[in-house]
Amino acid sequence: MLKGVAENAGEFYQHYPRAATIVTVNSNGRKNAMAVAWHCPVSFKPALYGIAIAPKRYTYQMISESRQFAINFMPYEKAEKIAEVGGSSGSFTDKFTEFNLSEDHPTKLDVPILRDAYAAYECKVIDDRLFGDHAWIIGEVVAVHMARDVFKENGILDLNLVRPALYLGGETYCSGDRESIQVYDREKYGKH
């Protein structure tokens, strides 16, 4: 494979795809989401995970006031929402009205729970630290939702059943292929 080599990283896309979701929060009564790309869980014990968010963004604002939010994972069909949510900001427009957004009831805190995510975590921010242009958002996750019959007995999403949004950069979506999927048994394959 030939390579190129950037002395600018500009927006580098190349660690894409990545799922896309739908960060939720509620400060003082005031509900917001925002579509994000940049997160990843940080430990099982405890059950940490991380999101990158600007700190000029509402949400960002939000989550430091109430120090709290959700992430929701969303199916395929609805990377349309996930755009819309993510192309307008939430101190102009009401996301959940605007983009006709349902919820499903929180159990730990009070954020909201889209009821077309396959799986969403509420998560209590325990860490919330400046690395350049974003801020990188520690939550511990309190609270597990997630629609039981696409998840297989071991815990893995059934990409029969659900697709999940994955978003390349510059705007662009697309979802897994499950003809692609292959299991490579670290009994197996990690002897050496």
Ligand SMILES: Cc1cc2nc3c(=O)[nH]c(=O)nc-3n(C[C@H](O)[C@H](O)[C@H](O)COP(=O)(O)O)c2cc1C
Given for the second form:
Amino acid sequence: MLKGVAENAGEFYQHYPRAATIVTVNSNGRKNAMAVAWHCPVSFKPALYGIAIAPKRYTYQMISESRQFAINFMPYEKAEKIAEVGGSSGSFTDKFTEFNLSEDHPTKLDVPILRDAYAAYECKVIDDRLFGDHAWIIGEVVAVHMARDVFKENGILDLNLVRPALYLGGETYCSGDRESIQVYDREKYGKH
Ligand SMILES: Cc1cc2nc3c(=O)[nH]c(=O)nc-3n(C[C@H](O)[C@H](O)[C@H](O)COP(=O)(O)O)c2cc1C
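What about the form predicted together with this ligand, after the form predicted alone?
Below, the chain from earlier opens the complete complex, with every other chain and molecule after it.
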């Protein structure tokens, strides 16, 4: 592998693949959904989840108003839905109607849960800070929705049953290859 070094991160695609998710929000009875690839868990106890949202997104305004959001983890077969909600703005389009987004009921907050998602978190905003051109919004996970049958007993997603939508940057999506699974026990491989 021949490596080079650049001082400017440019398109900043090297950290992909990442799961391509859909963040949903409801503010004053108006619902919206946007594609989000920049997201990350930040704490077990309490369960905290962070999303990076550019303040110019309509969704940002809605999350600031309602102080809640849901993050929906989508199967690879629904990657087109991710491009639909990531390619249009809620300030012009009612994406739930336009893209036929079916919903399940939230249990704790007033946030849309996508029926097509294999898992989703209801999150209550506890922090929102600007870093460069994105806001890092941290939500406390107050409810976890999941299709129980697609997760194994150890909690790990069964790639035989669901392949997650992953994003490679630009307009490119892929999925987890079930043939590539390897299990390395850290107790055995780590030095104690
Ligand atoms: C795959 C994909 C991932 C994206 N990830 C993010 C992200 O992490 N943060 C962000 O601010 N915008 C992201 N976007 C862009 C927004 O989804 C897009 O600007 C959307 O139209 C915003 O909708 P809104 O104006 O209704 O909020 C992404 C777009 C795509 C297609």
